[in-house]
Amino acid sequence: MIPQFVVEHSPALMVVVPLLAAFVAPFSGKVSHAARAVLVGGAMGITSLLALVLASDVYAHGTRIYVFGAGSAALAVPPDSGGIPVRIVFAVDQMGALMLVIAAVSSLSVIVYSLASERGHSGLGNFYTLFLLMVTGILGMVSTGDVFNFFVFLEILSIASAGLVAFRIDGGPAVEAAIKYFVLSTLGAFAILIAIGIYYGEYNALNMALIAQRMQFTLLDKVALALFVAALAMKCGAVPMHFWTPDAYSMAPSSVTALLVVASQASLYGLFRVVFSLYGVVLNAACVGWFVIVLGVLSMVVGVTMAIPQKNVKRLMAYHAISQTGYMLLGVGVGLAVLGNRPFLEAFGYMAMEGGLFHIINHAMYKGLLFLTAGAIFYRVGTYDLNRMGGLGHSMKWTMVFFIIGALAIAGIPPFNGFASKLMIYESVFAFNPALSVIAMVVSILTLASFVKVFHSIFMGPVLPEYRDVEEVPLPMLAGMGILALVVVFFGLFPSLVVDTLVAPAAHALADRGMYIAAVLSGGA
């Protein structure tokens, strides 16, 4: 049985558990590794619980306010403030939840594998700081209210994210990766800023709900717009601003570019909900889901192209994430185009957005756990070079199992999850546009084709003489593995269940903005 209070409480406990844990950690280690361990794995497993009580909540009662400071943790719109919210508020809907179960999910998983993967290299105070913050800033960006609070958690994810990126120096490379993410990060954080700015001029308001209650759709509207729309197609990985995340993901360690996945899905998130939350019909709909739907068919077709000829196994699945998020932006931009036509919202829109939505979930959870396998991989035999891989299947066949259960999700096979959600967005997208289907389609078989040249090259053949002594890698690193190998096999065998509870309040909560102005500016609903 949870406490009231910490069920009423969730909202901020969520942030602040990982926020104080960050400080700690670096003198606990001088302590011992094992109170160290005690601490991160504590603070992520409570902060995960605390995120799920909140998600829990939010599906059973509707939108959950929490506002920092005042009397009553519901009450946004103070009676002697003139109708304006005048203090930090926290909103999490649906949506917000849906970004929540993955955040916590991922993170956990991932911060179990850690204590084993890390175990062996020096930092480690710092690198659990780090990693705590990027916490932090995930699920700041997916349940915070206000636009300034959304930027200053996307800064904090983004700082955390190029120091955990550069962790591992590896001679240069590294240091460059984080670099370039870095600068484009604070670029694309200067236009969020420039956007906030003729918000607030024009509206005098930084809360998201009054921004759209008083969206009059100017030409400071449109401005402002396109600074957020290629921010956050940035930060999330879309074509043709993408370049960052190839040398990211593949020099962060693995642990991290696990979590990277979710900070990018984030970023994907304030994207979906400045354009539906914020814009919604007041835009013009049609013009700006067929952007998103090139931005996804972009993503698709060249990060599955760019994947192929890859011979760096952790490169190569940067560029398939990246053809992964195609898949997300198609089906949601499928939605918005069609937002403002209600007979095509309901008999495929809806359905799409469903698609798009359930795929980010299903993303987190299979490249997640494809990334831990090559963090597995490189655990034990020291590259990410495919050209000197061979013969793991004979010492590492849990390793080998959770490769493939990853594989055979991202490639759209069923039953795993992947195949549930594309064949979502195959459908609703077929309704809407026949060759944008059949585009999709055969990017999932080339996806198909490129992993099993990847099983082939890892885990068949005999065994390499420099790989005689290899073994499995050690318990923690698998059992943050089975946990999500567990929730793809699980979706992918009850998606109806996944996307009836999860995934449609989720979509119907993102396309309702009314909805979301009302629960806001009423005080939750």
Given for the second form:
Amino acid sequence: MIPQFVVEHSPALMVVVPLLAAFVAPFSGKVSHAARAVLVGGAMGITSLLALVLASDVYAHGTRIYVFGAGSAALAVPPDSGGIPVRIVFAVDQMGALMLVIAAVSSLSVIVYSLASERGHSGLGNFYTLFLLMVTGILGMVSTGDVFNFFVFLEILSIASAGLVAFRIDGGPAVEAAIKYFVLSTLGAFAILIAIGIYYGEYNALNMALIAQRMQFTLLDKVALALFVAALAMKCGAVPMHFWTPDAYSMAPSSVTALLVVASQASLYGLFRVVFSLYGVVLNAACVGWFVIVLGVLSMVVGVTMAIPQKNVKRLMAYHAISQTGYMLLGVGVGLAVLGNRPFLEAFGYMAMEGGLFHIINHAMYKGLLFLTAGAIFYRVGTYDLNRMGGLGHSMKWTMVFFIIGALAIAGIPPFNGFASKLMIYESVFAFNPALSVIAMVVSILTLASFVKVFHSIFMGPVLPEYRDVEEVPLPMLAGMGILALVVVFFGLFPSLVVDTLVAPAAHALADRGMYIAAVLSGGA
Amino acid sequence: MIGSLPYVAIVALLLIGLATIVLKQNLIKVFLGLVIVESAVNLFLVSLGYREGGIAPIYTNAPEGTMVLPTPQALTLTSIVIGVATTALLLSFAVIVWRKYGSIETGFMRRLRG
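Show the other one: the form predicted together with the partner chain, since we just had the form predicted on its own.
Everything in the complex follows now, all chains and molecules, and the chain you saw is the first one.
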């Protein structure tokens, strides 16, 4: 049904389609609003389809290698190159395919939403250009198999997202947030570039698989690891490098915030890829694993305690995003800590990793949904201040339903998806260290408490006089939220289906470093 | 001959850049600190690929002898291009801050609260 050509070139097309659409978007806006909507929506639709095609191919046939400038994947290592993969390589294993699907689905729903929510604003051509560039950056980061290429996509992502955070200048604070975010991102990117230089100096290679194969774990490699972990933990908003997150998340337009969540998941993916595939068991896994666990627990606790006193609904959600990132770090950190210990890994390590990875998907879905509902409320009410809202449940019923779904999912209440992944994390982490599991549960309860507060102050109570004329948001915005809400409910109802078919292969692919190296260096499984 | 002199320079530049970012109040100076850090990283990449007495890595009519490694130079070129984009965006932020706040001292940028 799908032409072989498309399947074969899907890794490259995934990046090319949004990149080309990004630069056509301003011109299509000169024709009409509808033309731009068709172009932007169509480009994202095609990208999502490609992601699904590629993912199903990867899940069926194993790791896909795409070599730029060569006819076949077998030429990843040219015969006359002395065993060095000189060309730029995209390597998509199950883990990468999972991230591609998450990124594509949530960006599709976000773009459908923003077609309505940004309609009344100016400068839309530039908005969509930056938006699509951000998508390009995310997709490139998760599919590349080359450290320098990773840096380039990371910078595309940083520049586009900094531009978008400052997009509605709003009297200055948005630019402040963007400066904070961008200076930190740039410093992080330079740290990564230094690490790349160290790898090149030591191993004469930029290809992740080859570096992994030649990895000696010298002092310089430890320095490079520290640089990578610090930069990527900062980009994904883990405590103690989290302080840009609430500012950037709360000042960006809501549709952009939902995409920023996906961007932090991509950084998280980068972190896992470096720690597992580049270093794997050669590093002192227990030590680095514990470091990741401590980052995770700190993020969970600090995030949720900072969220409770917030008055601005988007700032509150941003702190919750930090807190939820902690769960992913905790789950995957436990998996990493027992990576060298086969019986423990079989007993609970894989399950902890699956829980962490499953939480990444769930988080991208429900957090995106929550930010979109916050945007919907702002669209009608014009404020993010919880104290000035109230009684909106009477007029914005659908938004309320979507908010409830998102809030229950983030708090880990069955039957929504957050419950499924959190349960996996609780169980497996309990086997590793009961205290960590208890902390995770307490954080969940605090999350629920603060969302009950938010729900009450936004939707409950009598209709306020100033919001008497408030109506439900336009259909495309509801559709964007609806896609995510459907996924949230579906994943919550059939978690085992998702875990068995999608998440477990990804966790195994991440833990199995040898397979990744062999797949890339031999040109695909 | 020059030994590890470039690396000393790199570390010095990195420290100067970081100190500028942390200590200075003026936004333009903070951004200049970032540019200095960037130059340090670029210098690091170039010096990695340098070979004592090497010639430019162009194969046409190349004389006998060692060549300087071409890949780090390509990386540096890419990094410079990205750096220009970064600096341009940061400076345009500074312009907006100047227009909205009437100052580019970070001490005045305290409107973001919550």
